[in-house]
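To begin, one chain is listed below as structure tokens, in the form predicted alone.
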Amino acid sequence: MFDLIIMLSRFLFAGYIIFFLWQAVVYVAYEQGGYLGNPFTAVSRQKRTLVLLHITAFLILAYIPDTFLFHFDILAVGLAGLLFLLVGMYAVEHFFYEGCPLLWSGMFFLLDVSLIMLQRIQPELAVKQLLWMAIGVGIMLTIPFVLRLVPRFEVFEWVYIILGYGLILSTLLFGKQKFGSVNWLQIGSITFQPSEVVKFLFIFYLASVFRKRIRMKELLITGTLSAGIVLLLVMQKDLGGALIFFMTYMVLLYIATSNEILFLSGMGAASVAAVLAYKLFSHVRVRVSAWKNPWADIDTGGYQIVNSLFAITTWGLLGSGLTKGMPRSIPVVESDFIFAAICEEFGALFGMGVICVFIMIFFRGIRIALDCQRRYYSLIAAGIICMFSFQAFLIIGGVIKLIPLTGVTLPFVSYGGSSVLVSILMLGLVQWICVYCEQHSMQNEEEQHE
């Protein structure tokens, strides 16, 4: 009976995602001058939506078969992060008044999933993360009282590229390696990525440098800056994190110059120094032989990701069934290979919704970018939706095969402290940003009727 009812939610969880994204196409229309219902009622159930999966894959991962009875300490992370979600989204509500709801939605969204997968993979994860989660919702209510007292913080940006540069250079005299990557510090219990950190200075220092007209003279330097961070995160074998930050760079380089020649000019000798990277680093030769053809060296090499593709593809639309798949056959799946897991049981359908939800997070945030009027503001949102739809690309890309894997975290998703809190603090920041906005174009158009 119990396999039947499993069987029976693959529909239903894949009904939740659709019925959740077409309440943003809602919310869109109303914004863009259609009407397609109340975009504060499609709010209201996008969140309902959340709960009910919530509710939903807690009770199955709870449940005994054949006992009619439930595992307690499941139920009560059940319902710890049930009231989380709760407090949330009602707290940045009130913080953040004027945000863009569906930001919010979408962050809880995939927050739940981090926490329904890390529940099925590895539950001593997945309390972690909900405590991760927590705090750094908690810290992110905090960023419009912080900034308040810092209203010019954009005048610091050397204090931005020394702690950045400080950071980073922590890793190769005290970091521990792991996954392959010495871009780890150990501090007690606690084990962390100063690279998440600096992705947020990085972002502050580019947008301080780029709000002003930008002269040779800057732009070398702030280039040859940039590419000293990449450099060194090259050398810690954080291959994904060193096209995270070089992707930034140019995006906001382009952004603050319109110059397609200088964009296409550092595209290019992106492409000679991967083809240096491939000569040079063996771990480079042996992922992208891993890509071009897995089944040839499958033991070892290729395992993870032929392992993920039978993940995704094995169950079809629909999948396996929350509880039914094999995630942990996947090497670091509670990382690297998530979304593997989710497609696996949640089956594709929801991996595409998944997909489309962070879709939905990169066109508000580019608008947020498109209608600050303050230039260092707009240039702070770019970077920060930048850098996370391409690091989500480059995983999600590297797991279903697309491009060759570099090991980088899912935002919101994966396991891991550092990633998830910077993530939460990041989107904070844009939300603020776009707080700001609205505040100070109904300033200005109070003024102009004055």
Contents of the next structure:
Amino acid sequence: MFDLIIMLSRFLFAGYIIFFLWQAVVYVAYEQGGYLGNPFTAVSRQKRTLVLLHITAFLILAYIPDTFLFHFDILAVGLAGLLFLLVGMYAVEHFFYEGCPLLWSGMFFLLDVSLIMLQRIQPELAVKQLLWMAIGVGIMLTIPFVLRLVPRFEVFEWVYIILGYGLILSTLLFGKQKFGSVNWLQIGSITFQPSEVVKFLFIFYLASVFRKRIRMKELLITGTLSAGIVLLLVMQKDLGGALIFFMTYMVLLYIATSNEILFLSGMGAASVAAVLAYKLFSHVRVRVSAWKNPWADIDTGGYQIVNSLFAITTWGLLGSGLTKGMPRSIPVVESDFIFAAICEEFGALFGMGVICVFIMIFFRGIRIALDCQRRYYSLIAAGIICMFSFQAFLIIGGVIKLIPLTGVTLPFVSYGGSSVLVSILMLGLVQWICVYCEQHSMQNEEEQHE
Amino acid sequence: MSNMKKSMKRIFWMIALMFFLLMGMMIKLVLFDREEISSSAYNPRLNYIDNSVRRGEIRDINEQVLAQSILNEDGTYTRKYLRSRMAAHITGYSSMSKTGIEASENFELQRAHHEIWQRIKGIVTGEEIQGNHVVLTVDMDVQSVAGNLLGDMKGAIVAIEPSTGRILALQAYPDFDPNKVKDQWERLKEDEDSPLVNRATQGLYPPGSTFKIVTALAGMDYVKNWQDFTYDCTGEATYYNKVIHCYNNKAHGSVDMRQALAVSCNCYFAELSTRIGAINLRKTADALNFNQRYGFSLAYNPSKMVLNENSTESALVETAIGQGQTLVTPLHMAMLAAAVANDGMMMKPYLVDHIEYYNGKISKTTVPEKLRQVMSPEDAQMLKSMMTEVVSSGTGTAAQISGVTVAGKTGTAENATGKDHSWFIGFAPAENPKVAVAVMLENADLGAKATPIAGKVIKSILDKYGN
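Coords for the form predicted in complex with its partner chain, given the form predicted alone:
Next comes the full complex, and the chain you just saw is listed first.
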């Protein structure tokens, strides 16, 4: 009987995500002048879908087969998660008027999938993750107030880069090794990844510099400082992090200068650096050969990727059904490989839906960056959105063997306190920029009318 | 400002492209690569035991059941192999991880068609939920003939239908009883005769004189006026430090290719190979699927042929007569014979004919697939007539069947493990081939033991399926 329910739930989950994405289409269509339905209804339907998804998943997780009983501790986590969703979704709308509702629902969707998956894979992590999510959303809600107190935060460009360097260097001095990378700091019982915080500072710094007219001198200084951060990350064996910082720099540089030659030569230099890294570091060679042919050394280098492919392909489009797969057979499944676990139990269709949610966040973020009339904020929004997207691409691409694997987290979804906290704050900042620009442009229009 | 927005849009399109690549890769993985990846022996999900579904049966082409699951009192299932050893290397086993068809078709066997309907019905009526049945191309009547002929001789027999690539029989000995793999695991694993290795598909053996078919083909393609080329065989020839002997040092006198193949003259083919050249011989072998994977349901090894531009002449002449470092599987040699029989078109060998659902509905019938044209139809025709002569008047007379023209090639392969291996590959009827076989007997002691066995296998198939 329970088997039958789980079987049917696979269709339900696929239905949820398709309906969720369709409502996003309805909303965007209205904005673009078409009409597929009421946009406000669409957004509230998205929220209700999310709540239903949450309830369905936790009922399945908490049920004890062949009885009429539930695990109460799991139900409690489920209830706490539900509370977080409801309060969170309510609060963000009241703290950020006129933020983009699709970005909010996209974020909460990913957070909830993360919570469900962690509860399934490693329950003790789910509680921790929920706590981090709550803290993240809590801090995020203060963004509008803080930025009202510090209205022109672009003037602190030197503070950002010095702080950034300080944090990264501190890991070299006091760092802890975890998963082969020396990029963790421990304070009391909490370990965190300073490079996550530096992401923020880095974007602030670049946007501050690039908001002005750029001459050769600034170009050289920012170039050198950014290259320094990237190199430090490479030294810590955090290749994924290094790539993300590098791409963010290139993207902002190109946006600010519109200079193709600079962009292409930067990419060329990166290719040379990649070849050098391949020649110099054995762990890079291991990653590349595991990507080219993971079947060749299945017991060592290729183990992770092959197991991830097994998880994704074995059960097909609808997956094994929640609790029915074997996601624990993939190493580090709770963090880097969580996408494979989602594909295994919710199905590849749902996995593609998750990619679509990232695409949705990406396109909505672009719109904010494009519409924003203040150069500094526009650059920040573009930087954050590109960083998110590139990070999602790196890790999903690595997990499905599109590109060599670089260990980075999937924003909002992977387990990791600093990752989830920083992701939430970044999205909050984009939303704040959205609100700011809309109010600002309205003011402009009003002024023009007068 | 507008400049910046323009650049921004360009960057965004680049990122959008990355997302589309992700979606494309996901689709490729799930829709196209799925079967191949998920049925890998390394997938831990192969050993996933789901007792809510009764695993499907494995049957032969006549619907004879080879493997089925029996419900125990405690709600679990026991897998029974009704023909025990007779099809062991095909069905594989399922108790200690999985091999053979049990592995490659695992997800088909474990999948229940109309699962939701079956489950609802199951709740009401208490019926079991039935997984899909896998129906093989193998005919157990032929398989048994081959098995009995092989007896307790180490070796392998493969029979293929040349026009389609269907495997009619695939035997290898030593074998094992799939019902008892779990109990005998330690012994089976450590047995020096490695009974768990499927010699028909995984065994790599020197091909001996059967390889002369490859050399002959290369001669047709790379030696001008090969039809006029004759060689005066004295029973022995020297190439640098390598002395080539004909069998029993017999001098064959002046022979052309047709005669040389019929009497299996080593000296002729050694001399021919010096005119072909190492690179060209390698090209011909590669075209015949040496050194390549071709895709098969059972674990298999590609045949190996290692000549290259640096090869010495002695390596070349050794290779040309089937010694040296060349190693082949019986399956691949059967495919080679089948390609000659099928006018040079090599078909992809296959074992699964179709899938049958719980309600008797048939689905996923395998469509024969061409691997590639491995030789021109003219060359194939020429080889066919030469191979006919091998059986009618040459070394392969023991494979003759009254009323049927059999074509083939014998082989005796020297090897490091002791006595010579005995080979026969061939097909019949030569005019309209219905079956191609390869028979390989390890350390077969004296004479061409494989040849009469091949004749009997062919006869049993032709008797059953007519001419």
